[in-house]
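We begin with a single chain expressed as structure tokens, specifically the form predicted in complex with its partner chain.
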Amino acid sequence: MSQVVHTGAEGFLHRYEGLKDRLPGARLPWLAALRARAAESFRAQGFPTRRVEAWHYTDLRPVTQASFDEALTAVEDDLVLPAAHTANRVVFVDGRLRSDLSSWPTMATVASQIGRIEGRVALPDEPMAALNTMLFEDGMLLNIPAGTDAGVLEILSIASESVRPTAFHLRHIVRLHEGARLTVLEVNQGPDGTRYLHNPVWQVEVGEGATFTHARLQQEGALAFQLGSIYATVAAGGTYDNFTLNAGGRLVRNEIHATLTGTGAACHMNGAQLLGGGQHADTTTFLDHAAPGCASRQTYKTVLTGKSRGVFQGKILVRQAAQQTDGYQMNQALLLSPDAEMDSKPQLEIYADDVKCSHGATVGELDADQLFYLRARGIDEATARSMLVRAFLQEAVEGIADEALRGALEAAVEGWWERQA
């Protein structure tokens, strides 16, 4: 019996054709129709190549040349979970909810049942979102009632070991009603020896005066591909705070689209990329100021060792209606090795006249004067370097108020640094 190996977009479309009658919600007409539209969109676009402007710095060929299997549904007995950071944690293994390993807050409505997401699944234009819509099996639905503080929730995605490469596509849907509050710590991990593709999509809707704090620890396995996207809208007086630590994975794209739709909405996107070896990590943000009096702040820091490559692309769009916009974007990289490389592309597109918008980008090495100052005080070179790297990252981490979150992020930074030494 001969077996055809399908790679690239064709491989995923082939999988969709084979699975579509068995995917969760296959009998729900609205979902089946949505998946079919997603498949059409993905078929038309395929995986983006570097000829697509938004993907100029990130080459997906390692992904498109591989072929991926569906993860087996077997329940792993030997699965070792990392310690939880918060009292409530929801665990997904290979993109599927493990309710036996999960607990969630009573104040929030939490469900991954497909029937409850009717009317809530969007279909963004981007091909990676289409791929997700076509094939997602599971994810969180967080629907926080008005005026409710849902506390902190950890969402862990973990890949299991597999001989064949696997792919999974978590779909999370978050809605905060007026004045609601929620903090999510999203942790993504996997074994270093397994090649897998994780393609998560977040849909986030922050209601009037609501606050969603979203911290992400991307610590996928050393061979993993993570191509994730967030689509967030923020209503009047609401706040979306995103912090992303990109430390794992072989090839990573972290794409964030945020639209400020109501007066006085705010969005903070901070992040740190800690890269070494042959890693490639791309953070691409798109901030759409669509209403007056909104503020956005972005601070991204990338530390590169080995032959790693970092990318930052950040676009701020200020629409004509968005008077009194206050936009700020800073993107800085620290090259600790001569073979590392950073590409950065800030972009401002402004159609309103009364705006305050600034951006800056720097790429540099550790400062010799600073290093000497520390060493002249008796601090050995390795410690001095580590102090300066942490100091460089400080600005991106300091905005995180929640102690559990900050602790988790600092521990992740610590762990990364120790692995480099």
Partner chain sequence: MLRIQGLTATVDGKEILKGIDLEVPTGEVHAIMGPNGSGKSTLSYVLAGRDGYEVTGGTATFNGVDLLGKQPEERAAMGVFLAFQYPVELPGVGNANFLRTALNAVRRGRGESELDAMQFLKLARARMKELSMPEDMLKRGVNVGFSGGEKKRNEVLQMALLAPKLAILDETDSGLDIDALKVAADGVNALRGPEFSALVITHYQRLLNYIVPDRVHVLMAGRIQRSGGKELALELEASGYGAPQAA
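Next up, can you give the form predicted alone of this protein, since the form predicted in complex with its partner chain came first?
We keep it simple here and write out only the one chain, dropping partners and molecules.
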């Protein structure tokens, strides 16, 4: 008798039914009820298709046609971790905390979240967030007290080698109280020969006058899928700085929802996508200006080689109450192959009349005049092209103030370009 293989939404719902009594917090009534609501939401929506406007440029059939198993709980004594970028690092392997490999920070309340998150887990409308709520097992709870500078924390998520496709769903909850500060470097990595799905969700609350810097380095394995979501709210005078470098994975989507809820709040969302072969990377942002006197900046750059495809969708909503809004959005793409493709869809939706908002997009090849200028000074073509590409990308990371974070991202950019040469 052959075993039935469940794929797509049915596969994850079948997995939930088999695991729901064994998932962390299964005996907590509020968490069991939350997971059940998430399962109903995911059952009603399923995986989004290209008929859904927000997913028009990204086809999830490679994900929905695959069958994923639960990652095995195993302690690998010979697990080799990448070098740490900060003094404090929390490590997750296949979506589960490894305390033995982690160094805990001292200036923040940090704990594995199961059992301590009652009232803090939201259930957003999006299907990937519902899938995460249904099946998440672990994640970080970062609760930074008022006026505390919690320094820099690295959160490393790695996938182990497996002969079976696996899936894991980390849930991170971050709350900064009034005047608090925190910098997080999120690193996601995995082996090239393993197929897996990483579906992380971040919930971020930035309090009045607080600052959260969130740098993300995505270096998933060559066969991996990552469908990550961030939901952030920023109170009066607070700042949320996000930088994402997509440099791995077969199919990746980086989705950010940020809402500026208080006067003088600010949000900066910047990043770079480095794509080669047949990679597909989608950055989709939704920035909601819900209060007056707020500022936002978005700058995303994409370099494409081979038959890769990049997507940028960015929407800025300015509500009627959000007078004196200052919003800027720019997307630039550099095509290094005739087979590469870039889709760009910037949007402004404005209901206030005292605003300063602009957006733009450029897609093109290396500048022939600049190449000629460098060649005329004795620089060979390969070196000249390399210099121009690196200059294009350098602008994307130079705005990161923390030297350790900037160095880690610059090294990732350098390593990617060397592999393309």
